[in-house]
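Below, in structure tokens: the form predicted on its own, a single chain.
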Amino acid sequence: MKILFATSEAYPLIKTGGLGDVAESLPRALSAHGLDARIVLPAYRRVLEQLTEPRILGWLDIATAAGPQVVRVLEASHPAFSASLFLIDAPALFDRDGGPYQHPDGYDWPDNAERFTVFSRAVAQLADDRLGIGWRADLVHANDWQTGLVPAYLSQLERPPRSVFTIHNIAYDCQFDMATFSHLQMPHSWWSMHLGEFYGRFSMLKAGLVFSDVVTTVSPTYAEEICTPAYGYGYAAVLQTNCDKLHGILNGIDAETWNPRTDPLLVAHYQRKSPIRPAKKKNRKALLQTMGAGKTAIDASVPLLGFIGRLVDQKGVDLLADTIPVVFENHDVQFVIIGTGHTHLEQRLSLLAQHYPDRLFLHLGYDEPLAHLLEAGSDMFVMPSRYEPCGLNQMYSMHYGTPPIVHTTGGLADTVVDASAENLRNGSATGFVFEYPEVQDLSTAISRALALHADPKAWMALMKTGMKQDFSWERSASEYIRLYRAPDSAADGNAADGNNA
């Protein structure tokens, strides 16, 4: 089965969020199952700089706002990918500094609608083997608004391959007015409330939802949440109308990269059946040393709580900032925070770090080695996201014997089993779950965690239960393959739990 995986980012070439991780891991898992999975992404400048000797496959005639343009298609390989890489090379649109969606100064590229419309047109032609390379896709898997038009353009083909469209975060879309719609020379029929028109504008995300054969999102609970006004960001009604083709499949994690037994970024390795505490203590020391902590803080025998993520309201960072002083007032603990994001939140955390120089250690930015040390060296991981489509760090944390403290939403609700008295007795508990994103609830959850941490035997049992959880892509890939191969996927219900979302 030939699968074309269309994405706007893929780790380690280019990444802004979870989509980049999925684009690297899922095609590899599909290939391991015997599918011919290939990745297509834009030929950003940063991507081309990391590839050696990409091969020219050919040229495609693509309609653009400036008229018909010739777009080059490249093929490349990279050690991180088992799948082949196709690159859509349109220098005027993608050969620029900055991120995949934003200018170096932080604002969105003003021509994003055109950039990803051209990309989607090229993907549809590539899937249809317009290059004549003898490879035609049986199915195209599109991801997020950047490829929302791919299913729409596939629908215009004489023999369209099936299409799957995955929502990684419905809060992000791309909308534009009628003038832009006309400028991009889209079919007039698409400007309809039944297709891509969305409250007087055109939505690339809605086009993906409507035109695709199957819609997936990255956890079963998130599939339910986005069908409600509270989490649907205006798309709840569209999803309710298309609920027969909506499926929630939990993302997996790269269990090779995130493995405390072999992780090259750790100073001490460990596993569930070997001594854990001595190795975690060594990683904790290395983490605090790297963060610039003094000897007193490094030698302190107090619980260490960690957080990694974008410093934005979605991740509950404002809630975390409000809660840290409350926790410090009531408990002798330390915090390590790694992330970057909104300036006002960076400033709040910086002020807190200055106020608590021996208790709160902050790294503004993302640092891969530090992230691995934090997962291994922390005693518990705090993840107070207001909403979280899937989340990966709570799964990394469990693998590293670092029980997570999470808000019950999206993929966090699907992966973390609360350490209630009953769940501790039956051996199913893996972390701590709180219901409302409020200071009282988060601080209470942290207090519960610290109380259990004071019982070494109970805490070790909790750690080991989390470490034996299977969050690999094997299960998730099998669910996707079932959807790919089903002639009418809607009849199967939800791919993750057997119920329609």
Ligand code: ADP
Contents of the next structure:
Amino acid sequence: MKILFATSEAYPLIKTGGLGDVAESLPRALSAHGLDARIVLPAYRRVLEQLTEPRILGWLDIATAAGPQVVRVLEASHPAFSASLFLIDAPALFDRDGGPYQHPDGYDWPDNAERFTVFSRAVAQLADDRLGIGWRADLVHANDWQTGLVPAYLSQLERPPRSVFTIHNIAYDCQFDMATFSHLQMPHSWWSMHLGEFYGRFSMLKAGLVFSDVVTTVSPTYAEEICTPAYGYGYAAVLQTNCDKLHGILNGIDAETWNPRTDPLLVAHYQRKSPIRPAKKKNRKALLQTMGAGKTAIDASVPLLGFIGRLVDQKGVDLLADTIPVVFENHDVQFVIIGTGHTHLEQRLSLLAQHYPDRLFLHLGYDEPLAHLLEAGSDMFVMPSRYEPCGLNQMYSMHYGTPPIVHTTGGLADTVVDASAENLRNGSATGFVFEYPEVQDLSTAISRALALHADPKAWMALMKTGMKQDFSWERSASEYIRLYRAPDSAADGNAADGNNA
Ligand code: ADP
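Next up, the form predicted in complex with the ligand in place of the form predicted on its own?
Let us now look at the entire complex, which starts with that chain.
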């Protein structure tokens, strides 16, 4: 079975969030199951700089806002990917400095709608083997709004391959007005409330939901949540209409990259069956040294709580900032925070770090090596997301023996088992779950965690239960393959049929 995995980011070439990780791991897991899974990415400048000798496969005629244009298709290989990559090379749209969606100064590229419309058009043609390379997709797996138009353009083909559309975060959708819609030369019929029109604008995400054969999202609980007004960002009604084709499949993690036994970014390795504490202590020291902590802070043997993530409202960063002083007032602990994002949240955390110079250590920026060190060097990981489609860090944390403290939402609810008395007794507990994203609830959860941490035996049992959890892509890939193969999967859809942890 030939799968074309259409994505706007793929780690390690280009990544802004969880989609980048999924794009690396899922196609590899599909290949391991014997599927011919290829990735197609825009040929961003930063991606081309990392590839040696991409091969020209051919040229496609694409209608763009500036009239018909020829877009080049490249093929390249990279050690991180099991199969070769396809790249859509449209230099006017992708050959620029900055991120995949943003200018180096942090604002969205004003032509994002056009960039990803052209990309989606080219992906549909590539899937249909318009290049004549002898590779025609049986199924196209599109991801998030950037490829929402892929199922739409596929629907125009004479023999369209099946399409799966995955929502990684429904809050990001790319909407534009009628003038842009006309400028992008989309078929007029698509401006319909039954297709891509969305409250007087056009939504690329809605196009993906409506035109695809199967819709998935990245955890069973999030699949249920997005069908409600509170979490649906306006799409609850559309999703309810399409609920027969909506499925929740939990993301896996790359258990090779995120393995404390072999992780080259750690200063000391460990595993469930070896002494964990001495190695974690060394990683803690290296982490605090890198963060610029003074000797007293490095030597203090107090619990260390970590946070990594985009500094945006979704991640509950404001809640964390409100809670830290409360925790400091009641407990002798330290915090390490790594993140980048909205200026007001960065400023808020900077002020806090200035206020607690020996207790709160902040790194504003994206730093993969430091993230690994934080997972290994912290004692607990705080993830107070207001909503979380799946979340990866709570799973990394469990594998690194760093029990997570999470709000019960989306993938956090599906992966973390609360350390209630009963769950501790029956050995299923892996972390701490709190119900409401409020200071009181979060600080109580942290206090519960610190109380258990004071009992070394109970804490070790909690760490070890987390470390043995199976979050491999293996299981999730099997779920996807079931959907890829089932022509009638639309008929047996179930918002919560994923592999619950
Ligand atoms: P989202 O996709 O919403 O950002 P996820 O938890 O699914 O959240 O994935 C985020 C990924 O990005 C994780 O691998 C996390 O470690 C990584 N990450 C986020 N911010 C940073 C940062 N500042 N430095 C290093 N890694 C980061």
